[in-house]
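Next up is one chain by itself, shown in structure tokens, the form predicted on its own.
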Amino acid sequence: METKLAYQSLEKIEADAVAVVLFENEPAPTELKFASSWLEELRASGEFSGKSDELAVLHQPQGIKAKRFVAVGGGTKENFDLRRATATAVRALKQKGVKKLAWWLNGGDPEAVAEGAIIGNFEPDQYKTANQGKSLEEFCAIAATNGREFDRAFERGCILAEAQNFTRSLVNEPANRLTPLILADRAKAMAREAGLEFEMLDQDRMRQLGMGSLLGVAQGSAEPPALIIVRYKPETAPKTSDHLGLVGKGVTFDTGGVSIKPADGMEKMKYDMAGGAAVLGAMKAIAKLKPDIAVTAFVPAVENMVGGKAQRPGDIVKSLNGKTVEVLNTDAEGRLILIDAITYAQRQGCTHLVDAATLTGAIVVALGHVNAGAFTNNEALLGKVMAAARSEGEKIWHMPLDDEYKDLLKSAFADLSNIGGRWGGAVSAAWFLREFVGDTPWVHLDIAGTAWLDDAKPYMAKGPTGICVRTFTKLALNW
């Protein structure tokens, strides 16, 4: 889809449709006088009230060149989400045969509009041979007055959304087409194209270093593991000595291992690498937007499989930082690969760490599919992450890490166990990671409930969401 920003009046827009946001209990802008009587009739009949996700289409409107005029419900101004409104319009109108859609900004944020359009146009149908979803050919945001800030904001929105869709395309890949080494190849190709540094630690190198925790998870699979590393360095000397490390869980398929998962829904465990895909997508955007801070991404990539060599409940592994872990449940594997990646990130000079992982079903019980859970040992870093998330419309909720939860991880046979029992599972998982973080400022994002949509929404297709890409990118840009 071609995306562009143009400066012209509403009446002169030539497109299959021009869309405009209207709010609940708010009068229509005076520029829409050509549709005022139609809008009054719709509101009076209740057919269109301006609520979120509502659309109404006027064909062959008089007074403008566009073939259709589309009223898009924005809800109340206090809770308005411009990305959602734009994506909703794109998804609805492309199914009605609209190929060229114009969006009247009317003072709206061009960055959010670009993001909404590109994210809304994504379909996870690359493996369908017929009946593929319809797609827009052109999206044009229309502003009345010219300005460099508008141009930059629109371009930034396009970069962020395309990076998010890159992540979504990775997450949507089935496990037979995205093994750990293939994920590494995709990361390498992205890094080469973006001008980033790429490195991969293979199984032998990880064994030499002593990554027993990561390798214990990988040993049941015929597919070898990889630790993917992608580095961004500012072109000029940065103003800060801070070094941001982004760590993403990269389990390309998770059977649960010997502690095997139920068959129902296991096919979705291809998305257990959504955290890893998110940090790679963020690096793709960071390479183009060039923040003034060094950023390095680390993706421990493995398959968690059942086999004759698979890790067993009761096994004890030694992590990269020297601590031993009793593996009570092989399905609590994400934390086992993350701790070795976190330790390696620290050894690579990262001064601040943020990780994203589809880590626990417990976070879904706690927060449902609306918010990701955030855990931290540093309120200042959490504040930066939360501010970046709010600016990008990604919902994150601060969860506790009180000292009392640490006791859940006690083991009689090793330094700690990899699970903490039934209660507070998301918290004990985060505490497990914290045990290996030390004093390094760190935020953990449990995205198990928000990385995948089981059903399509008006504003997003079923499947991967790409959460955290925009938050991570803005975190670096705002540093």
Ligand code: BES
The other form holds:
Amino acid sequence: METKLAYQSLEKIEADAVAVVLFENEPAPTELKFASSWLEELRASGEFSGKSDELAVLHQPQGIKAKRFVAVGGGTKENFDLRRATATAVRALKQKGVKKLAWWLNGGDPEAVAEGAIIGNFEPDQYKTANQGKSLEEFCAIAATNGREFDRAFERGCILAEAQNFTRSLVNEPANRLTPLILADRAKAMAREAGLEFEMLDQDRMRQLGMGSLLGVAQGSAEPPALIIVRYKPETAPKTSDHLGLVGKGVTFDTGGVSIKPADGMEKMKYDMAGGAAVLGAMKAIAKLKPDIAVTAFVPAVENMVGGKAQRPGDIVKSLNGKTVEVLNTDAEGRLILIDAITYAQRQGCTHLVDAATLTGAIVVALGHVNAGAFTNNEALLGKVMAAARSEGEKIWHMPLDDEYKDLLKSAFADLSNIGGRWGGAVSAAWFLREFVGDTPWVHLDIAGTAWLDDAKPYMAKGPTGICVRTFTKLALNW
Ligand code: BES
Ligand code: ZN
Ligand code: ZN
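Starting from the form predicted on its own above, please write out the structure of the form predicted together with this ligand.
Starting with the chain above, the whole complex follows.
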């Protein structure tokens, strides 16, 4: 889809449709005089009252050049979410065959509009050879007055949303088409195009280094593992010596291993690399938006399978940092690969760590599909992550990490067990990571409930959401 920002008056816009946001209990802007009787009729009939997700279409409007005039409900001004309203309108209008959509900004934030349009236009239908969903070909935001800040905000929104869609298409790849090595290739291609440094540690290198925890998970699969590393460095020496490490779980498929998962719904476990894909998407945006801080992404990529060499419950592995782990459940594999990546990130000089992982079913029990769970050993860093998430409309809820939960991970035969029992499962998983993080400021985001939509929303297609891409990028930009 082509996206642009133009400075024009409403009447002169040429498009299949021009959309305008209208609020509940608010009079329409005076510029819409040409449609006033239609709008009054709509409100009187109760067909359109300005509630969010509402849409009304007027064909052949008189007094403007566009073929259709579209009223988009914004809800109340206090709760208005322009990103969401744009995405909802795009999804509805592309279904009606609109190819070229103009959006009358009327003072709205061009960044949010760009994001909403691009995110709303995404369909995970890359493998449909027939009946592919309809999509917009051109989206044009219309502003009244010129401004460099406006242009830059629009451009930033496009970059963020395109990076998010890149992540969504990675997450949507089935495991036969996205093995750990293929994920590494995709990361490499992205890095080359974006001008970032790429490195991959292969199985031999990981053996030399002693990443026994990661390798234990990988050994059940015929597909070799990879530790994917992508580096961004500011062009001129940054003001800060901080170095942000983004770590993402990259399990390209999670069968559970010998502690195998039930067949029902297992197909969804292709999204167990959503954290890894999110940090790669963030790097793609970071390369273009150039924050003033060094950022390195680490994606431990493995397939959790049940081959003849698979690890067994009761196996004891030695992690890169030297601690031993008793693997009481092979399905708690995410934490096993993350700890070796975290130790490696620390050795690479990262001063702050943020990870994203589809880590536990327990976080879905706790928070459903609305909020991602956030765990931290450093309130200040969590504050930065929360602020970035809030500005991007991504929901995150602060979860506890009291010392008492740590005892859940005691093992009779090794330093730690990889599971903490039935209760508080998302917390013990986070504590497991924290045991390896030590004092480095760190935030862990458990995105098991928020990285995948089981049903389409008015503003987003079913499937991968691309959560964390925008938050991570903004975190680096705001640093
Ligand atoms: N990938 C899963 C977590 C998950 C569950 C992601 C549902 C998305 C949706 C993870 O590897 C896992 O299986 N965790 C286990 C941990 C348990 C064995 C302690 C879980 O949550 O059941
Ligand atoms: Zn698992
Ligand atoms: Zn998993």
